[in-house]
Each structure stands twice: as C-alpha cells, then as structure tokens.
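One chain comes next, on its own, written out as structure tokens in the form predicted alone.
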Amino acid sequence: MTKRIVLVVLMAALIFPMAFAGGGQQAAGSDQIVIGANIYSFADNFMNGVMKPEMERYAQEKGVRIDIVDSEGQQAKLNDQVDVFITRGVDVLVINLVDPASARSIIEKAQRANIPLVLFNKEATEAGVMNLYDKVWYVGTNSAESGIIQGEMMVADWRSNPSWDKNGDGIVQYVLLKGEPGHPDAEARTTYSVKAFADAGIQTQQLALEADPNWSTQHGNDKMAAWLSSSFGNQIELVIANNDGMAFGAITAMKTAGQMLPIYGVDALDQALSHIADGEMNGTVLNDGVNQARASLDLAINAARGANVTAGTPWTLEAATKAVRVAYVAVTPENYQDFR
C-alpha cells in the first residue's frame, strides 16, 4: 500500500508539475502572489541599476515573489518568456516591451491566459491596444515632459552664459545622442528638448544626430570622440544627451580630448550627480525609475487580488489611457544634493 501511494503522488508531480514547483497561480499551499517580470536589457543603466532593484527590493517588502527575466533587447526572446511565465501559471505579469509596437501580441497572450498584465517604461505605440484587454494597464512617464524640462533649463543657461555661443552668431550648435530609435522616450526627448529652443525665440543648428538602442555609455564615448575629432568637432556648443548612461560617455570623451563642453542628460543617476558636483555635467532630468517599480508591483499586486488597481495606493489612473504617469523633475547645480 505504501508503494503504491508514492506512486500515486510521483504520477501527480508529472502531470501537475507547477503545484509541486511552487508555481502556479500561487505556490502550493500558499497565499503569496507570484509575478513574472521582464527587463528589456539588463545592459540598460537605469533600467538595471534603478527599477530591476527597487522592483525585487519592494516586492520582498510587499511580501509577493517577483521573477525578473532578461530580454537582451530582442522582442522575440521575450515573447517566449511570457509564454514561459504563462505555462507556469504566475499570477499577473509586469513587462517592459522590448518594441513598443508589438504590444499587441504581449497582450492577446495575457488575455487568452486570463492574467493580468502590467505594462511599464515602454507605452504601446499602436493605437487603442490598450483596449483589446480589460486587464492590461501602464506605469510610465509623459515622454515630452523630460524633453520640455531638460529644454528648459539648456534655454535658460545659455541665456546666462553668454560665452557659451563660442561663435557669437546666436545660433546653439549642439550635437545630440539619441537613444533607442522609435522608443517613445527617445523621440519625445529629441523633438522637445530643442523645441524649448525655438519656443524662446532662440535659433538651434544640429552638427550631428546619432542614435543608439542600447542607450549605452560606451556609444556616449565614441559617438563624442568620433564628433570632438571631425570636421566641425570645433562648432559644437552643447551636448544633449537623452539618457545619463550616453552623457557619462560623453564627457568620458569630451575629458580625453580636453574639452568640456555644456552637457545635459536625463534620469539622474548617481553618478550623474556626482558628475554636476564636479562640475562635468550642467543638468538632467529625475525620470522617477524608484516610483515607477513601485507603482508597477502596487497595480500588479492589486490585479492579481482582482482589486481596483489603484486602491490604497498614491496612483492615479488616466482613464484614456489606463495609465499611472510618474513626474519627471529637474536636476541643477543648485538642487542636486536633494536626489542623492
């Protein structure tokens, strides 16, 4: 009889495999709520030093168990891996899209599976996706307000340091280091960084654009050593840089070369702060990547107790758009101490 009941219960192991794996729509025997998650790349600086952390930091404090998986930047890895998450039952998933525009098929599998799905960091691009399930929300930014804020205050230190117009014809010549190409933030940043420019009455003139999808310092460095060394390497006037990873290369290059050149960048990382303490870096843009963890895991958490995902939590909810927007802030000379 004893072997017999063994048998029984290895026979139950193979056919439910996650309910003895501790997976499942909760672990076995457990309440605890299980989320897969995803990075688009972990080679990504803020990405990986900021909402990787605060994701696995928060979600132990919150008492659920959080399994974050790398993408390495391809949409068709992490396809595989929500299929992956799927097949072990998890009880709602948090994904950053590696292609904002293929949202859809990250959607149409959580809807046929019944989970809920928590989009972050990276919008659908295509429009009214976000309709197709009633269970799919985002946690982002307002991709144009880091572009407006960064603008705003390259408008107004131009303004106050006349010597920078090197070639004194009131033009701002400025090279800017892209980021990922068709990433909503990349674009927003590029377009409303140098409209804050025309926007004041000032006149802009691009020596050069470079784009790059790993949004990478060592593209900051060589893209900035390639422009310091060219034909025009002596023209520019200001460095725009899209995300601090690409600025640290930047000056990385610009302090090789012995020249220092204005240079703003945007997320407000550490060791951004640490650059405009020295005197390296003129400003960036707190994109909020602590908050944005957090209130990815507060609406994920709540979806999967099939509560409204905003109850008890400081979020709100664009209706439109099932959206929580997460502030962008100003990073200065004068208040950077305050994000340390």
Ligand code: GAL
Second form
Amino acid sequence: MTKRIVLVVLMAALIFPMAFAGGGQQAAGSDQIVIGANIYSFADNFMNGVMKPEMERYAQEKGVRIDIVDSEGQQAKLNDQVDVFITRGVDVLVINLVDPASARSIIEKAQRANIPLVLFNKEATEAGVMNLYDKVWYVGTNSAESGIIQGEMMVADWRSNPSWDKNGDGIVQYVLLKGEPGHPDAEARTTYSVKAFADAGIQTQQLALEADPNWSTQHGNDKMAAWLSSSFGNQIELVIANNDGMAFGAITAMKTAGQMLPIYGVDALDQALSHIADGEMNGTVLNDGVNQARASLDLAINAARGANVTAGTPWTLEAATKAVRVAYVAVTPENYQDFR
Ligand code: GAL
Ligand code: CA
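Please could you give me the other form, the form predicted together with this ligand, since above is the form predicted alone?
Expanding to the full complex; the earlier chain stays at the top.
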C-alpha cells in the first residue's frame, strides 16, 4: 500500500470504527445497504434541522444504514470524505455539495469507483455535468418556483396594505438577504421574488443586498441591524429573506430597533410558523425537506440494488436533468396551521 492509501484507510478506521470493527466493508454479518452521505454544514438550520433527521429516520424505516458526515462548509473536506466512503466500499453515495460548481470532481470519483451517486439540495451548476456518468441523479426542487411563490405572496400583501408604502411613492423600497452566492436557490429566489413585482406592474428599488454562504441567522441579524441604523434605515418598506434562518436574525434585529417591517422567508421551519402566528413574519415557502430526504434515499436504495431508481416510488425523473423536483408550497397567515 502506498502511504496515501494507508492514510486514507487509517482515517476511515477513525471515522467509521463500527465498519472496521465488523471486519467487512458493510455492516457486520449482513448484506444491509450502506449509504455514505454528508450535509454541507451541520450549522445550517434547514439541512441539519429538517433534512438530516428525516434521512436518519427514513433509513431506519427502510432497513438501510446511513452515515452522515459534516462537511463544515468546505468542499475540500467533502472531497476527502467521499474518498473515505469509497475506500470503505459504501454501496451508494448521497451527497450535498458544498460548492455547487464542484460537482464534476465528485461525479468523477463515483464513476471511477463505479458507485451510484445521488446529489441533493445543491444542484450542479456546470452545464452537462450530469451526463458524465449514467449513475448520477439529483434530488431537489425547481429553485425558481420558491422565488415565484414568495414574490406572488408579497405582491398580494403589498396591494392589500397601502400603508406599507411608507413614503407613498408607489415603489417598493426593499432589502434582500440572499444566502450563498452561486447557489441555484439563492440566485433564482433573488431574481424571481423581485420579478413578481415587475410582472405585476409594481416598481421596486433595492436599498441593500447581502450574501452569506452559510444562510445564517447571525448574518441576518448583523445585516438587518446595520441597515436599520444606516442612512436609509427609515426608508425600508420590505425585507426579503431567501431563507427562514436569515429572516429569524432580521426579526430579532427589528425587535431590538423597535421597528417591525414586513418580512418573508423560505423553508417553513417550525420557528417561522411561530413567527407567523405571532404576526412577526408575513409568509414563507415550504421547502419540503422531508420529501426531498425520502426521495434521495429512495433513489439511492434502488441504485444500490441496481434497480431503476424510481421503481416503486412516487417520484418522477425530469429526463433532461435526471432530477426529481419536489414542489414548494406558499405558507401564509391563512394556512400556516396546516404545516405545524
Ligand atoms: C436551501 C434552503 C436554505 C439552505 C440551503 C443550503 O434549499 O432553503 O435554507 O438550507 O438550501 O444549501
Ligand atoms: Ca415606497
């Protein structure tokens, strides 16, 4: 063995002591399917709070084993984690890219090892990359849909609340918390939420926009606090957050400043439903992580068995992109109780 391989095996033994204790590459004494999975960052509200627990629960229901590692927001770390999974001989990889532009390296690793690969949540941005390998699929959403739904909610509320136009100029002065630059969800939400106003014939003016690769509550709080105390602080009429986590931080900042403004998020986390109940948030969009988690595992399990990936499942593949896309749903003060 070369030094590098020895190192990788040692690392694997440290990270997956169970697998090595059993002596085999799969769970000891069984032909149980083993899934090697990651979350791009355990610090992410939605990924860690919704997606990960459902993947673990559903794996148990399906009688498969899943090991989910934390890539800590580092693509290089994920690359190493995938090497370790491959060395260990997992049956299938379920991967949440850290950098959506880096799908190629992961796909090529899986292909060289002839292990099926399901990418989920962050869609690869490099054109044609999904066609490099016949055993790679994607599970996520149609990113634009979340922006369209959020935008339509905001337009309807803007129209029925004339007092939201604080300076009465007919223009929506907004600030926007974007999330990860280059992430298809962040990009599409930013474009389509604002486009909904244009489509409705309502002018908008962006006062500020900030991006955060971690989509974090801390970032939402810091930026909103800074905006409220800036020279345009009293001109803000609407806060658009591309996820709930950032919206939560912005809500805290608004409470601290004693200035509550209309605010919308995406994900429909439990805390968002509570904020809607309390009148502190005007809407969110259900990002159905439960069904995305189930679809990811359904495809992975079928792929590990060499079956058609959607066989016996409710999912359908979009032919051109090899993607299963789970629908978004509008969550408003009228219907939020249905999502609790
Ligand atoms: C989005 C979600 C964000 C964040 C991101 C991570 O779909 O809305 O809150 O979790 O995925 O990739
Ligand atoms: Ca205005």
